[in-house]
Amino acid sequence: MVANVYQATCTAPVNIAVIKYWGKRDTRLILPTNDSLSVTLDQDHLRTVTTARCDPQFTEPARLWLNGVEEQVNAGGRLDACLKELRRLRADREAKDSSLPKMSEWGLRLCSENNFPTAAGLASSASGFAALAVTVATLYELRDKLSDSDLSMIARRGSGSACRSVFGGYVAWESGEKTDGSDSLAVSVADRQHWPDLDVLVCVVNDAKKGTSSTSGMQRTVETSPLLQHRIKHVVPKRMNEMRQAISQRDFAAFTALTTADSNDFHACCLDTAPPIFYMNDTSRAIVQLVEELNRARAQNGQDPIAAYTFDAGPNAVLYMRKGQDSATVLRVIRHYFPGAFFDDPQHVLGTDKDQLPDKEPLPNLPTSFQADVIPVHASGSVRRLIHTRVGDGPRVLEHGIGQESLLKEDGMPLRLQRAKRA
């Protein structure tokens, strides 16, 4: 580390949550109705980069750019609570040891970049905020101090789901039952080489920011959705015993059927909401009639469902298949409905050079009693992206101090600064 100068720079992963988690039973400490267990994507592919540093000579408490446009920092909002607890972590270890530097009274920088679209229904909060609370964590010395769930706690203040973005593989949080939500964390559930052969496919339907935020859209269905309580009391808990079971016997056909319920049982919710919400749009429930064609084909033929598919807050859809040969058949029929995509593929499971595939792609041999006209093939660039991505790992630290990882200059302000505000 540069004398005097004090930072780090981390990153954490995107998390897809395959039993979903909406609602809550506190909105400051965001304590969830229910558990939720989800899965870890590969940061190669999806993560958030975040620089931390702090410095006496910082006259503001904390300044936050996102992808180069300043954010407010309001006192008392879901950063202030990550931050305050935090420094109050940092003060503890200053007391106990006079030499460190009281770096929880000195002001702070921040600066995160994501390599995806953010507030798109993406996950960007929960790697945000997960990025977030790993780098200070990093920054203030405290990482031999908390355990993961610990921090998944901390990182929990400013996003729910940012608490399961804390680990890598197949993640869980528990609601817990205490008021002051002191059970309420992450753990995990399995490591990302348990279950090696599954991939990931996201299709960006569309990267715009959306209408209703998750934050208002999961209290207008506490509020006002009878089957959201049907959800919390009687599906989730049996669900999430039944994932758990399915993820450590590695068992797709039961993870699908468990995955895709659940991803229609959130959105019914969401249309049982009063006004209801609407995420998803014709692209995602042409994608899931697609999936479903596919299934039910593969099933007629005595084989295991070929792809499970799972919508968030958001148009987008994310599909889990399995390697090897069904990863190549999903693709190329995503590829063949919904040409003219950019297709962002490191695996390399369609040939090694995408810029010679064709933007339309032939459809593979299916079963015989696929149905090839379930759906339209629709118009060109209806799916924006493909991004073929597998299982990951959990939050990295880069650097621990100045170097080329670093998202600040060093005067403390960001290398990429945009001048106009996000609309």
Ligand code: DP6
Given for the second form:
Amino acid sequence: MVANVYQATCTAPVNIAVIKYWGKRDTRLILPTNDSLSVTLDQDHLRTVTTARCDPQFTEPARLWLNGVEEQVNAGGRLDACLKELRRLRADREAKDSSLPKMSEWGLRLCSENNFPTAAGLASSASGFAALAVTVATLYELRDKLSDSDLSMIARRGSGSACRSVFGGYVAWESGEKTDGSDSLAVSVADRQHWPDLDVLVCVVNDAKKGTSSTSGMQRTVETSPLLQHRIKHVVPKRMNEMRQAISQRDFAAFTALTTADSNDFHACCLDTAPPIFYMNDTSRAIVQLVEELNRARAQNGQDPIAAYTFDAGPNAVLYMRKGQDSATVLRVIRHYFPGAFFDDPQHVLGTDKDQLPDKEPLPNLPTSFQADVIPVHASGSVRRLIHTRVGDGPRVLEHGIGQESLLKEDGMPLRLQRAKRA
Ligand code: DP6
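The form predicted on its own done, now the form predicted together with the ligand:
Complete assembly follows, chain above in first position.
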């Protein structure tokens, strides 16, 4: 540890909603039109690491590097809103205790990296803003004074879905009613151990076009979609209660029915937007057909569904399934219909050595009524990458001080810099 360096390094996970947040009632404070509920994914596979340092010598109020590329910190922007709130809380502490260093007045440097490739096409704003809030709160020694729900309100100012990445396991974002947003926060529904046999498969779908961002897409839906108003008033409140119950009872059949219904409802609202927004593509829809056929064939045998699918503001599918035999079956079926996806089998469900995986995965044993021609075998690479992961824990403090985990060098510049911004 280097003396007189004020620094912290923390990590935060990605979360995937099973009841979607789509729409804001206040765009500046990022207050949603409805409650939402998500599952936090394991940080071994998907996480953001952030180092924050403050120093009286830093001349700019804040500098930020994301995956080695410096980003503009705009006054009045989302990052600025998060930092203002953290500085205000720090200044309150300094006012009460004059022996504390005046960190709230010093410049900040922030360096953030994801352990998943940018090319994976996964949104990183949720893990990114959660890591930022947790790291700066740790640096400012605010953690003992702030609950995780308090922290979630700071992360929310960066990106709505980020508030849910402040917790592990199963997390609800309560939309709240107050105009100042002081009751719009995330709470834990259940921790990661609650349902140990739930597994997750992220199918990264190949897509050439750049989609509409969630921020602008959801406002267009709020302004133009009558279906969204119905969803907010009549669909989500009931579904939230049913989802809480499905999770509390580890009822996979109910969890699957609710998750798939909510994903389809959200994408229907996108289609009901003027002009319509299409996030799912042909490959996404083929995954839906395949999973629905697998679940239908299982139901005909009197069995529970094998997988739930959900899609965010892009074409990637996230599948929830049970660990063990079901997980292996889903992986084999997906690899059969979507060959050529990069997959390194981190949980060793298909074998111990990824080099031994066959290029052409044969179909595993499936119920006899399964219709194998439900979709064709797709062109190699239609699904680019498969990430097999599981439910994970909340943010972690890697170190408070400067040590091996630091993403900033002693001179305050990033350890890894990239020359040009990737498109
Ligand atoms: C489809 O949190 O990215 O993933 O608050 O404008 O930053 P902003 O939007 P963002 O929206 C996420 C939308 C979603 C659904 C969800 O995560 O609940």
